[in-house]
Every structure is written in structure tokens, then in C-alpha cells.
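Take a look at this one chain, the form predicted on its own, written out in C-alpha cells.
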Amino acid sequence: MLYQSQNSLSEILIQFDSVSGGYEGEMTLNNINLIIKKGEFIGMLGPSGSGKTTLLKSVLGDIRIYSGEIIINGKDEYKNELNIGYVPQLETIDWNFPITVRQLIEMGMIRTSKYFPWIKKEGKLAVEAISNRLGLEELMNRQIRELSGGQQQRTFLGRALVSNPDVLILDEPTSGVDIRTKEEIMAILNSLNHQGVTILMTTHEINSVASQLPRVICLKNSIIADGSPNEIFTEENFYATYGATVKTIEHDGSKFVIEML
């Protein structure tokens, strides 16, 4: 199944203008020029340490920008009023933190509720609606450490979605889950995209995820390639991105990786 972005892509939501940045003096992003338009569904590929997570966090304003500028919704990144939902990598979560599924989803309302943690009736209805949509209604009082990897991922997706975001940013959302859960997550994201949500995600999964997206960016601290999978899935681009020999094959009009050494 090839996921399709929205047809109307005229409005620029996020623009990177020659951006270099990173953490504690280490430059992880180097001269990034990138435009993300309303309604796009974009996947980012690259090896560990290539700057994928850094790029996501730069949209959230969580890294130091050494040069260049990020413009979000027509404003400086630190003044943006765009409602952004964020799903982190599961590996970065402290699973010993005592919090239930319900409480974690409710945390997603911090950006939009003046009264958090005292959530009003409409907020509670939103939490119930999103938990039902993600199949979490029977787990709401469970501690997150008691959940399976797929249930944990859906819970964090619920936290990101409960505030009805304009942009959804996900760091490896299909990592560590089984094939069925992966398909369910991608189906949810596809549905959200068709409802107008702009999606930017990282992934290590070339064939099962990235090859199905309308736009993919290959990143190795700088942008190596940007376009549709059929345009950029080449041995040259993969070698420049991963520093490894990668072979591709075309099947039913789509390109796939068949070997990575």
C-alpha cells in the first residue's frame, strides 16, 4: 500500500534555511535546507548519529541552532503557535516512572489546556475517544511499564494525538513492534494524513515503511537526497547515506532494497 499525502500542499509550515545545529558544541545538522508543506507525509532515513532525531527536535526548539533559521508557520521556531504532537523513541523512555495509560495520554493536553492537570469534560471525552480509536480502552488504568511494546507505542501516539495536532512528529514509531502492530500504526498515520495532519517521521525500515511513503529524505548530517522513493532509492544515494553497499530492485512499479552489507 502506497501512502498518499494530501493534494493541497501550497502552504509552507516549516522551513529550514541553511540550518546548522546540535548539542553541546557538537554539530549534528550541517547546512539543512528543507521545506515541509501542509499535508505532507515525510519519512527520514539515515544511520544512527546521522541527525534524524536532532532534526525532529529542532522543530520542537530543543536543540541549539548555530547558524541559519527555522521558520515555523511563518514565525521564528521559538515563537511558533503551531500545535505539534511528538512521539519519542521508546528506547528513550524511563519505564520505571509511575504513570498510567490514562495519565500519559492526558499529558498531551498540556499545550492546549489552561487547567491541566484538572481536565475539563471535553478534554476527558477527547481522551476517551482517542483511547478507543487506538484500542487502549481496556488498558487505561495500567502502568505503562506493564504494557507490550505495541501497546506502549499506541499510548504515546495517543498522547500526541489527543490535542488534535496540526503536525505530528514521530521518532521511529514502528521500531520494536510486530508486523501487525506496525501495519496498524501506519494505517492510523495514513488516515490522519488524509484528514490534513502533516507528518514527519524517522525510520530505519526501508522496505516496510519508507518505500511506501510519498516523500523520503536521506540524511547523513546533511541532506543526501529528497524525493519519492522511486526517485531517490539508488545505490549511489544509499552508499552516500549509509557508507555501505546497497542493491535495489523494482517490483510492481516500486523500488525496494534487496541487500545491505
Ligand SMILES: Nc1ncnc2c1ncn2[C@@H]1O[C@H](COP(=O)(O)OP(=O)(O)OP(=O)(O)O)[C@@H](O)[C@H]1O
Second form
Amino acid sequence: MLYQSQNSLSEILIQFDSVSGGYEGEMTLNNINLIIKKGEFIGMLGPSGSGKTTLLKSVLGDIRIYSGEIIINGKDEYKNELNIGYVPQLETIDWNFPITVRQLIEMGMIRTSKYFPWIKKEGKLAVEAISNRLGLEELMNRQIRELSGGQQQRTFLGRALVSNPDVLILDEPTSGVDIRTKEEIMAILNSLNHQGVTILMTTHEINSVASQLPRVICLKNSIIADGSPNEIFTEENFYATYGATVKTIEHDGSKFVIEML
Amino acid sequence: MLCALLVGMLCGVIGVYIVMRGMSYIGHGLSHAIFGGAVVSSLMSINFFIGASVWGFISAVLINLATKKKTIGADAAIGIITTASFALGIAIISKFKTFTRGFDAALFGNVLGITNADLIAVIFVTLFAFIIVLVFYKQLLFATFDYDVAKYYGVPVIWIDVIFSMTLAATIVVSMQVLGVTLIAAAVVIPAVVSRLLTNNFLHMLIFSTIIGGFCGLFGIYLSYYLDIASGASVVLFSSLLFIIALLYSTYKGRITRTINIRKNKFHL
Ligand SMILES: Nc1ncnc2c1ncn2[C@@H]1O[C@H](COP(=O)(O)OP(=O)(O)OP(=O)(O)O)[C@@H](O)[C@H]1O
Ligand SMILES: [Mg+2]
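Alongside the form predicted on its own that was just displayed, please also present the structure of the form predicted together with the ligand.
Now the full complex is given, and it begins with the chain already shown.
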């Protein structure tokens, strides 16, 4: 595994206690038990419609919980005081909206800079710092449609990062980008994780993303498997998650999955 | 004249949020619903502004809720309720003939019928709307762009919706006399669409739309004096003309930038 979490993982940040929930009577999440500690870097796999986005949103208090409870930093999820940065699945974005990269990143400051259109000097510096770090400085006045997939991902990452969040929740941050950009995004996330940011992300990429993470969860409405890729990348788990037959191989100490058609 | 300018600016600025939320039909529904409210309140001898605003605010909140539910039939329900409210207004007018304002004026706008009280109401609502848009600029922008994610970033979206619905209802109530029930929706939507064609920057869009709305209001009213036509109609016709010009301009500009891009690419090759 390429990306390693920090060693001292002790403080519990997010805890799901037998949580079932979903949308309007539908049981999208079924009996979820999950503990996320401060400083973890977790990837979530699962087929389309398996509830990955729903699970992320339940951390943000936006999903109706039928039973069980979600405890965030010792409080229930509706009273959460953690600063959480959220990067939505890019398919949900209205690309026609007339908004520039700068305006989008500035949105991320809304917790600290609430009223009037302008932002404070520290805010401007923060926006500048984050856009330099993400390599967006040349693109600040572009409308969001006029960007490549990787640039779009980085812009939304910028919005999530500009307020220095404790937790970063990302919905498929590597979808629609090439191999190199994927590597760049993962390297950014890894270095954030090393600065102490707890990361929970979803992905469809088993070999290039999930297999490199310290902890992976396989979700299909309920949790099928949870652990390091070396522990949970098994043919049975992938069959149970995706209903597909795969073969696993080992290379360089990491486990990978080959699709069998 | 001042009244027309302010009403135009007001509709322009509110229109940006309406258009970007994809709720263009709300202005239409709301103005019809408010017409009913206005007539009922005049029948019950309640103050026109208060009666119509309360009715309008309730309708705006209901329409907003129906849109969020996304269940099939929500739009049909909106259509039925607002049209029923409109029909109720017309029924009452034709039965009792008590509506103090001219029937034509209410439907198509008549700037000559404006009283001092109307003007004061317009000034008050314009000030209110601009203060709201200025103070809650960030919240409104975030909630308009991405309602759910705004929630996750701590924007009190429900309150923002309530405040916006209030502003919208008040806007339509005070614009009714100038623009008329049937034409308000166009006056709200067109300046925003025109400015959307001219810019990709939200703040610029807001500013352009205000200016264009004000200009259309002013010039439209001037035309209505000059040509002796209903003020709402002339404002809408004039802004439609601007829309066509903007459309042609943006297609043309699009073509130019595309050519430049092609040239650049060739240069790189
Ligand atoms: N807003 C909603 N209202 C009602 N049902 C929803 C809503 N969003 C998602 N669902 C349903 O909940 C289930 C889980 O959806 P979810 O978006 O969590 O899947 P996902 O694992 O993120 O899929 P993908 O990989 O395609 O993003 C699906 O059956 C979906 O139809
Ligand atoms: Mg999803």
C-alpha cells in the first residue's frame, strides 16, 4: 500500500452504531457499524447505487436515520461541530452556473466569512494559498465549465480545503481524470492526511486508488468488508459486493484485482 | 419614471436567482396567485399591500416546497392552485366590481395609475431587496448554486429560502401595478437571461441584470407614454428586443472565440 496513515490512531471521530437509514422509506443503508478514528484515510468501494454517497451524506446529517445512531466527535450528527470539507460527486454539479474558480473556492469560507459579498484579507490569503497549492492560480477567473476534469476536481477540492477542515469527505474525487492527475490528487490527499486531516472517500477504482489506501470498506447497502486491502481483497468479498467474479494477485506487497469476463 | 426604474432594477436582481435556480415559472405562478390575494384582500377591505404580500409569501413558500419534493404532479398542483387563485380574483371582480384598481392595469400594467403609496412601497421593497442581496450574498449564491452542499457548509438554507420567498413575494406585489399580473414573469426572467448571455461571472451577472432591468423599465415606460400602449407590454417587448440582440451577440462572440482558439491551436501545432 502506497499511502500510510499516521501511526497514533486513537481518538474516535465518527461512529456508526447499527445505523439503518435512507430516502423516504427505502432502506439504503442497512445496519452500518463503523468507527472512524482521527487521522484515518479510508476508501469506500461498492457498485452504483450501493449507498456510498448516502453514507457520506449521513455523516453530514442529511439522511433520515430509522434506527441506530451516528455519533460525531461525541455528539449526534445533527449537532456536529467538526469542520468538514465536502467534495461532491461532479455529476451533481450545474456546470452552466456562471461562477468562476475564485468564486467557487471563496464559497468554502462561508463558515468564517458570512455576510456581504467581500471577504477579509486573511480569507483572500487563504484562497491564494490553496489555489497555489493546487496549481489553480492561472485559472482563477475561468468559469467552471471551461476547465478539464482534473482542474474541476481540484477546484472543488480547493473549496473544501480553504477553511482548513478536520475531516475531508470526497465523493469520487478521481473520476474523469487521467492517470497522472489521479496520482496528483491522491498525492495531495495523502499529504493532507499526514498533516492530520481525516479522509473518507468513495471510488470506483479498485487497483489504482483503493488498493493503495490503508483501509477500504466494501459497501452494498450494508458493509461487506472493512480492513486493509491485503485483508479484504478476496474473491468472495468482491463477489459479495459486486456480484462479479474476479481474481486477486499480489505485486510488490499490494493486492490487486483482475476482472474475469 | 422613478417607479419604473426601481421596479425594473428590482425584477432584474431577483430574476438572477430565479433563473439560476431554474424556477422561471415561479414568477408566473406567483403573480397569478397574488392577483387573487389582492382582490380578496380588497374585498375584505384589508390593506392591499399587506393582504397581497402575505398571500404571496405563503404561495411562494408552498411553490418552493412543491419544487423540492420532486414528486410527479407537483408542477401540476402549482399550476392548478395559482390559476385557481387567479380565477377567484377575476370571479370576485366581475361579481362585485369592487377592485379599486383598473382591471386592465392589474393585468397588463399601467404606470399612470400609480399612487404615492405605490411609489413608497416600491422604494421600500427595492431597498429591502438590495439589502438582503448584499448582506446574504454568499448564502444566496451558495444555496442557488448547490442547495445540498450549502447545507453541509453550514448555510441555513431554510431561512435563506424563507427570506428569499418574502423578497420575491414583495417584489411581485409592488411590481404588479407597473407591469401587470400577466407580464411580471417576463420582466423578472428576461434581464437575468440577457445578462447570463453576456457573462460567466455571477457577480457581473447580478450587476448587469440590475442595470438591464432598470434600463428596460425606464425605456419601456418611456415607450409606453410615447406609443400609448400598456406599460407592462412595452417593458417586456423592449427587453425581448434586448434579449434577441444579446443572443445574436453571444453567438457571434462564441464564433469569434472559437476561431481564435482554432488559430491558437494551429499555432501550437
Ligand atoms: N435524493 C434521493 N432520493 C431518493 N432516493 C435516492 C436519492 N439519492 C439516491 N437515492 C437512491 O439511493 C440508493 C443509493 O444511492 P447512492 O447515491 O448512495 O449510490 P452510490 O453508491 O453513491 O452510487 P454511484 O456509484 O452511482 O454514485 C440508490 O438506489 C438511489 O436510487
Ligand atoms: Mg455516489
